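Starting off, we have a lone chain in the form predicted on its own, written out as structure tokens.
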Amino acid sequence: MDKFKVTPWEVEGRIDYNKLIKDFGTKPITQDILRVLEKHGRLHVMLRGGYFFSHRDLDLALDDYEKGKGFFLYTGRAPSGAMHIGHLLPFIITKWFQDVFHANVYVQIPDEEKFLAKRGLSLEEIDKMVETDILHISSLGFDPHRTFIFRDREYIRHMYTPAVKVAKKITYSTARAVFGFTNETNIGIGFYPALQIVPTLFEKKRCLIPAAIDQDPYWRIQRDIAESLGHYKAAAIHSKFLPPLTGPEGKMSSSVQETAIYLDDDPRTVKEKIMKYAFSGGGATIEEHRKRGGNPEVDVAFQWLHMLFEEDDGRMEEIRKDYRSGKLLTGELKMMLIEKLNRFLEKHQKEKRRAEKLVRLYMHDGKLAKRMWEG
């Protein structure tokens, strides 16, 4: 078995997600849970395709909803470079949960984390990234009166008191064990986990967090201390890592262009990247592919279609069968992805241009934003 590494700071190797569930102590998202979700609305393709695969207490959050207590949602984005398609996915599933369960959504923009954790990024550079990232998030069409987007450095006076209460309950030994902090860790990033936990305490309901599974350590600490602070243990639903264009190992990176499709890429760039870099599970030649078929499990175009873009499950199975048999060629599969990706990005970029008027609603003027600022 190939070795892999998953922490909040690094993701390396080809991930064994079944082993990760066991190592992290989470639970798989079962067909029973999917059936409960489906009672309330058509399952999102990322749930049907298995992109979201693991959870903590999702069943309890759904029980709370059935009992009339409800739950609220929390996710976020730490700016560190241009947003790519993988960055957007937690927000898309969060919007699905908001639409289906009429839940409040809190989006944290930790505009200090990457400054503290990474060398070479100034606060001024991060602030420019933040403005663009918030536009991308705002373009998804969250309910403006049930959504609060906030920047840590702007909202800190409201967060600091609960952060102090959280921080007092986290020992250095716990932080070192969970996050791998060393003696060289600066005290800013050492305090940051307390700020990341604070939004889980914004309401006296259970918090449900859609995020990639590398963020799970934060919620493990939250679950250890939440009840002593008079709150619920956070529930979480974990995604896999969207395979980078270059193959099934690791995750997409903003800093390595050949691994990523950026949200502002134009149609020509998308086509060139997919055709040049998207890792193929097909044969070395057309003749070999026709004879032996392709392997959809490692083919990036197939995986992206399956996890994210092909809404018709029956059609997806046809594509799988045709690719395995050699009937469908790698180039044809890539063109399917290119068409769907460009359609998605065209719509997203159009909504982004319209999103500026929504930003103040999400951050200051909407009902939830006003309630948060007024305390």
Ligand code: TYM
Second form
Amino acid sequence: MDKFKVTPWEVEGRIDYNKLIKDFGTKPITQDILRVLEKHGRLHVMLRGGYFFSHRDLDLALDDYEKGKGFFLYTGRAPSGAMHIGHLLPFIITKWFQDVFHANVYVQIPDEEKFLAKRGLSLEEIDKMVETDILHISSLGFDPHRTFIFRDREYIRHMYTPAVKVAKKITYSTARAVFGFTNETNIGIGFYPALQIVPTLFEKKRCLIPAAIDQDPYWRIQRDIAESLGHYKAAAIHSKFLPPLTGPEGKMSSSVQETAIYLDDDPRTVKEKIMKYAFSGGGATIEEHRKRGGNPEVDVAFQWLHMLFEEDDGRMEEIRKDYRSGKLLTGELKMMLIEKLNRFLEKHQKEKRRAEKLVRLYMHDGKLAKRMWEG
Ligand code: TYM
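Right, the form predicted on its own is done; let's see the coordinates for the form predicted in complex with the named molecule.
Now the full complex is given, and it begins with the chain already shown.
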């Protein structure tokens, strides 16, 4: 078995997602739970394709909705470099849940986290990135009456009281065990988990958190302490990691140019990167590919189409069959992905140019934002 590692700050190796479900004590997203979700709205391709693969208490959140109590949504982004497509995916599914379940959405922008966690990144550098990140998130078109986006260093006055209550319940030994903190860890990052837990307590309803599975350690701690603070244990849905273009190991990283598709990449760059770097499950030569076929399980272009972009399940099955049999070549498969990706990015970049006005609503002037500032 290959070795792998998943923490909020490090993801390495070829990840065995079934093993993660066991190790973290989460549950798989089964066909049964997808059928319940489907009663409320057409399933998003990231749910149908298995990109979101694991959960905690999603069933209870859905029960709460059916009983009329509802739930609220919470997710976040810690600026540390240009946003790549993997960073946007939790926000896209959050928007889907907001549309289907009419839920409030809270977006945390911890503009201190990566300063504390990473060597060599200054607060000033982070401050330069924050606005662009918020524009990317805002361009998805969340409901302005039901969405609040906040930066930790700006909203801290309203978070500090609940944060100290949370912090008092987390011991060093828990933090060491869950996050792997050592004697070298600075006390800033030692306190930070309290701040990431606070938004799960913003309403007296169950909080549902879409994120990649690296963020689960926070929710594990939250679930140990929430009830003693008079709140619900957080529910979560976990995604896999978008692998780097270059292969199925680890996660796409902002700091390695050729492994990532950034949200601001232009169509030519996308085409070049996919053609040059996207890991192929195809044969070494056309002849060999025609004879033996390709392996969709490791092929990055296939995986992206399947988990993120191809809305038509019938078409996806055809692509799988044709790639396996060798009828469809790697280059042709890559072109399919390039076309879908560029269409997606073109729309995203256009919306981003128009998102300025929305940012003000989400952060200050919208109904939910005003309520949060008034406390
Ligand atoms: P951050 O900024 O590292 O990542 C933002 C979101 O993207 C997910 N993610 C990925 N998903 C797929 N493939 C990848 N390669 C990949 N890399 C990152 C992360 O899981 C995250 O959902 N501590 C958080 C910020 C945060 C937060 C939250 C996240 C604050 N509150 C609540 C989720 C929910 C962070 O550093 O995310």
